[in-house]
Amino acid sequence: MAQPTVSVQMKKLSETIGLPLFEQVGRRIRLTEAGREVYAACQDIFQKIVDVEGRLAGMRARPAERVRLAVTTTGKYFAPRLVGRFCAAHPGIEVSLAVLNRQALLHRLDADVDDLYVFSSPPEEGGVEVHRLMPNPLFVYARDDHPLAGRSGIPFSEVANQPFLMREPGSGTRAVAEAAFAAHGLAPIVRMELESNEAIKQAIVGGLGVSILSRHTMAPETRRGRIAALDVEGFPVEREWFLVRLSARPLSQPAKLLIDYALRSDVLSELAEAET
């Protein structure tokens, strides 16, 4: 640009901002405090443009081979193994894995953030394609020396009299627990409300109460003998894992490969055996 054109543009920019961008000190012109702020912001914007141009150039040179997978918090106990097996079978495909509670997962589904989702119960709204993966039974768990451990046919009313460890609102596991108490016309004696299955497991080991959790969450602890699954009437609650995607979202080849791989009987058998 010619110098007069630059001067006109700077004057317009200064008028738009409402503050002078330059000041004259003697024979020199320097940036004002506002000018320094605008200059720094412009440098940041220009750098971001350079960065995104570089990333886009990389994408143009190499077609994207990526799958975005989001799972519920309990799904983190088997989903990484599924992803690991898939990546070993398809080394050219990258998989990102997000772990959230059910409510956050529904928000991401509604916003069409990911390619695929793993739910412990499929969304009720339409517009989704649902595939059954494998069973997801839920049990009542207590510390292995709890008075109810080792008994058979425990009435649910006795469980309702125990201090209960509850997941946070929005959790699918919490919804199952609330439904179980409601079905018996009872209310839980909530000792603690915790935001992760790991925290609940440690609270059970600490003797703070009992809880309803997925077998996928508790398998390692029950094998080590620290936590016991109680024989309670109406349990286990038989649920399943589901692989879900938005029907309107174009199905990429990598996502299709992951769906086909996840539904293979030998893969599902290996994952199920690892949890028993």
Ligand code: PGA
Second form
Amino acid sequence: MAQPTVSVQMKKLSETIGLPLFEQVGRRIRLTEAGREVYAACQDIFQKIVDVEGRLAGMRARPAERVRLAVTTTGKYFAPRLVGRFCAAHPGIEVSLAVLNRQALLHRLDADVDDLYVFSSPPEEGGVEVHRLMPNPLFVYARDDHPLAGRSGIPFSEVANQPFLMREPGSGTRAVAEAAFAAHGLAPIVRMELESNEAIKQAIVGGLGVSILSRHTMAPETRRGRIAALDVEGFPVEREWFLVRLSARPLSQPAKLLIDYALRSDVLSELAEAET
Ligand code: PGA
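Since the one above is the form predicted alone, can you give the form predicted together with ligand PGA too?
And the full complex, kicking off with our chain again.
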């Protein structure tokens, strides 16, 4: 800008602010206190613009190198291992992993937030592409010194007589437990409602009650000890894990690579073995 234009702009800025930005000292001019404030703020603002431009340029340069994956709280017991193996095989691809309960995951699917989802019962509405991953059996668990532990063919009514540790509303695990009680025309004696499988395991060990959980929650590296799967009639409830995507969402190349990788039989059998 030519110097007179700058002077006009500075004068207008000073008028807008309602304070002088410069003062004359002898033959020189210097910033007033207000001028120094405005100058510092402008530097911050310009730096922010530079930063955001850099981040946006990064996104524009590699939009296709990221996959957004969202899994249920129970899916977190195997999904990070799947992502770890995938990222090792494809070092250029970043994967973000969100962990939520089933209901929250359904909301994200509706809002088209993620490329891929892992559900333990695929959404009922249409418009989704569903790939079967592996079995997800749910057992009744109790502390290993519980009177029902070690018995065989336990009628469900005996489980229903025990204080029960229930997952929060919106959980797919809770839906299975509620269906089991409903199928027998019984109501659970809910001792406590907990939002986490890990907290339920701790509560079982603490002697607070029994619960119905996915076997994946009992993977060796997360086992809390002193927990036994009960031999209850009608159990395990055989569910499965599914990889789901919205059919209408354009399929990026990395998301396709992740689907293909997750469906490889050697990958699936290794993930499933780690649970047993
Ligand atoms: P959740 O997940 O209990 O963590 O919601 C299991 C499922 O999808 O059924």
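What you see is a predicted model; the values in this text were computed from it and never measured. Take the two forms, superpose them, and find the largest set of C-alpha atoms that agree within 1.5 Å; that set is the rigid core. Numbering follows the first chain given and starts at 1.
Chemist: So, does C42 move by 2 Å or more at the CA between the two forms, with the core held fixed?
Modeler: Yes, its C-alpha moves 2 Å or more.
Chemist: Superposing on the rigid core, is the CA of A248 displaced by 2 Å or more between the two forms?
Modeler: Superposed on the core, A248 moves its C-alpha less than 2 Å between the two forms.
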